[in-house]
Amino acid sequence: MGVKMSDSPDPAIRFIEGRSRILVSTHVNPDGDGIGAVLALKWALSQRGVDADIIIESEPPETLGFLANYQWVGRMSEEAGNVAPYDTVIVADAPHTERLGAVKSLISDNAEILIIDHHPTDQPEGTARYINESASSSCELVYNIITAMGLSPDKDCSEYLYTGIIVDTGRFRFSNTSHTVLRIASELVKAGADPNNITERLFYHNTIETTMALGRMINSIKLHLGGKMATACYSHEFVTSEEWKKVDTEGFVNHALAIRGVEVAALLREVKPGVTRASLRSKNDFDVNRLANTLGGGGHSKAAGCTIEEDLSTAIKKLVKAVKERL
């Protein structure tokens, strides 16, 4: 069972009160929900006169560059050595600091940590936690914090939050699309978020490299276990190429999951020699979060990820075997 908490954002608000310098971060390879959440948190903290620094391990996704003040998002490689360790930390869209990657080295040993997340976990971390597994996204939780603080999101903040929500709800078509999040989306649009522009920039503004990479992924699809599992992959050579730098694979794995009869789909990429990352998706009753947990990863029951310390070919075999044991 995951950690259950009330819908109240009070622990988060009490944590923020009286702070002066805060590190705000999210998981490695952040998506729209993680980036939207940290940007909205910095906006809210600035309204209270709090100095907040956003630092993430990896390159901020290029597809999110249309968001206002995107320069707020600092990279670990640029900030390391330039800042003193932080005694106060907010982690958004991740259950613990291990998911921050190298950014964890910026956290002092005795730091107080607030975790804001909607992923199920058996090993929560933090001095304070606002974890609600029934929420659509971390941006939904940040919206609750902001409004409970008595703040009204402006246009920029509304677009940060709306972006995270539509990414994590699959444009309001996933099962986590509740009446609550639809109401919140309506309020964000009323405050200035532009659904047409955000959707256009996120889903219909691909580079030619991204489109070509989708074709490459589709050509790599293989079926396993009588057609119940599909895998697709990218080689280490491709993911370290210049072309890869302009590729955004968000949503790619869903093309494999959409194949008739497939219950589990995985998109694997060998990011280093002997190190392979897998994005997992499922339908029906298969829980990919439990699968990912056994491999050191995590996520949601229908969407999760993990890193396998194997080369691409071996990682695929290991993953197929793990799925076979659970089907």
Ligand code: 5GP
Contents of the next structure:
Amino acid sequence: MGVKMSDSPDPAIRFIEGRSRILVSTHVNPDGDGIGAVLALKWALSQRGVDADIIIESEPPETLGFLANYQWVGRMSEEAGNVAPYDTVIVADAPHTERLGAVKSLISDNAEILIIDHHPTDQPEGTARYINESASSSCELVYNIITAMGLSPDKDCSEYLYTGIIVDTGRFRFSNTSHTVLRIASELVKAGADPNNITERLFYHNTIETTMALGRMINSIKLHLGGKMATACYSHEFVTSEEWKKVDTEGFVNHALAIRGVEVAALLREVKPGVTRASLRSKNDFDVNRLANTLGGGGHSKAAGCTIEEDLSTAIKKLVKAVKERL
Ligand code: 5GP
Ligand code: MN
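Since the one above is the form predicted on its own, can you give the form predicted in complex with this ligand too?
Below: every chain and molecule of the assembly, starting with the one above.
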């Protein structure tokens, strides 16, 4: 990647010093890593007497509701447009403010912005950056900031960070599972994070609708390109149903990737008529970040996403064609 790594927490620590009012945010449709990172940042800032407001565009995911002080995660509301814009902003788990969705409108034009991220990117934003593509998660980076500040995470903060780490490493299975992140996880458990409770809340606490939707996804799987690619999909009708509101598809696409011989898996859902979201995963060397880039999306080499302005069947054809060109 063209960007020089900013692999030191020092700029982040300098950025925080002497601030009074900070907006902390993460990408739209946040996962455990983004949410864990913003909660841990707010905890750390409060230890330094700095007031931080966490505001995100999307509804905070219900599955993370077990995290302490979850009410800290504020959702962008209509009135939010009337508050004074923030001059100091921390963006976690995204390389630029575009990924914040509507929250971008709360940022003043000449705001100072700190980016904390582990996504590969050529053009990160920010007046200060702590970006490391080889970090497992943004929570790993926030852990480094917190300890470099001389703070020891308490039980709550350890649980925020541990949650982000297990979500982004796929419970310590993905290729980003380094000895460093295992050491950090060990420290977090020592500081009070409860692995069994967190795992149970994240992965053994599904709604019946989620489990039934998994069955539906698995039944929709189709193989392409001689078995190297698998697609699965949800129709527009299903994703606008009452049932869908109780469905969380986090991790589902991995069931398509788990098939022997499959190198690229995609889970597509037509979110609006003629607009299809795709979650992409890969194993071996196929780079889904680059694939997503060609379609206006992004992510990591093995986990990425994009929005295709087509109906479901056309989007699948487009995606299969794009994969074929890169295999
Ligand atoms: P997921 O498939 O779980 O929604 O996303 C996988 C990864 O790709 C996450 O790191 C997520 O932030 C990133 N991602 C998903 N969709 C997009 C997108 O449209 N643009 C960018 N830049 N990244 C995305
Ligand atoms: Mn992440």
